[in-house]
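The chain below stands alone, shown as structure tokens; this is the form predicted on its own.
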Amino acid sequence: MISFVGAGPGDVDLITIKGRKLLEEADIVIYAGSLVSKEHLNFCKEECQFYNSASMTLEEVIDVMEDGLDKGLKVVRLHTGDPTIYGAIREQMDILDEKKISYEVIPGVSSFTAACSAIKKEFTLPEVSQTVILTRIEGRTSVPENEDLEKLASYGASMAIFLSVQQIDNVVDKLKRGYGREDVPIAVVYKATWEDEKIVIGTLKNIGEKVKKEGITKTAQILVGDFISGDYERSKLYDPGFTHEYRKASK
């Protein structure tokens, strides 16, 4: 069986216990070398074979998987963050389905939740936002027209923007038009949970200048929305005047 494993956002201890165990047992590990911390490989067996997929094509990745299985070896496909978000795993799984090769997907901590934890905030605040939009701006690859960043921003939901910091000015322009204001709080988190993590916080008015000053051009999450600062309502979950299945309201 092929195991697709989420390595987490950076800190090697943020992989799941199940994911770490699979790494320890693996005979072959195909890892996303441009983003996955190589420290994960230290947990593998000495005789484990490593393949850096950064320099491989889809077909080459599948060939390594298939060859490993033919030899009765355990194969781990190690992705950064959570493999189901911008992981390009569907195309791999479809080919495995065609070849009738079984596989499993082990979730991981995504960089968007790691980034929110890094700034010590909560995406979903009562009467502020109960929706989180995960997206990216168009670049060398497009996005569907109805998912343009300006349109998504018009909903006023909390947003986590992947793979876009290199276009920070374009991102800010679209967000300003979508939100209809420039005082919206925004945070840029470079390499969340890594040792060289950087956090830049501002508003749509000044974040571009701040990010450029820090020299951040890749490997960063852009978080935007009023969840970052401002007022919010107290949660009903722990409100003494609110009754639910496990607690009656105080009189």
Given for the second form:
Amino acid sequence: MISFVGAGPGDVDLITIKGRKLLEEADIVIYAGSLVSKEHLNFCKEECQFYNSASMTLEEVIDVMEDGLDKGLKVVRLHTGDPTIYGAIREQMDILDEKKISYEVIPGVSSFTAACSAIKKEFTLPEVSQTVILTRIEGRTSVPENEDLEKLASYGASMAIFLSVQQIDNVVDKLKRGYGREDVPIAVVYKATWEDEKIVIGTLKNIGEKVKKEGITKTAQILVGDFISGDYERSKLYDPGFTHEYRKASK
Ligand code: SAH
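Complement to the form predicted on its own: the form predicted in complex with S-adenosyl-L-homocysteine:
Below is the entire complex, every chain and molecule, led by the chain shown above.
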């Protein structure tokens, strides 16, 4: 069996218990070395074999998996955050399907929720936004035209922008046009949950300058929207005057 495992955003204790157990039992671990903390590998058996996928092709990764399975070994493919978001797991799973090799996918804590926790905010506030958009700006990998950042920003929803901080000026320009204002709050969280985590908070007007001052050029989440500061309504769920399945109104 191949197990795709989400390693979480950085802090090794943010992997799931299931993920940690799989690492402890693994004979082979193929990890995404550019973003997965090496500390995770300390939980593996001494004889476990490690492969850093950063320097491998898709075909080489599949070869290692297939070879391991032939020998009856347990293989873990360790992805950063949650494997289902910008994890490039679909192309691996499709080849495994073709080869009739079974696999499982264990979710992880994505960096977008880790970053929101780092700034101690909530993406979904009543009367502010009930929608979270996960996206990226186009770079060497394109983004479908109707998902352009400017267009998405025009919804005014809460946004978590991956893989884009190296283009902060472009991101800000598109957001300004989409939101139609410059005072929208925005936070850039570098390496959320790692020891060298950095948080920069500002508005569309000044964030570019602040991010450059901190020298942040990679591994950051850009969180944007009015959920970061300003007013909101109380939730109905905990409102004394509101009855729901588990609680009767008290007044
Ligand atoms: N599957 C991962 C995302 C992989 S794409 C997840 O669920 O988080 C890589 C991008 O994720 C980076 O460019 C950055 O935007 C973001 N990222 C990953 N780890 C991060 C962290 N600890 N803090 C902030 N952003 C992070």
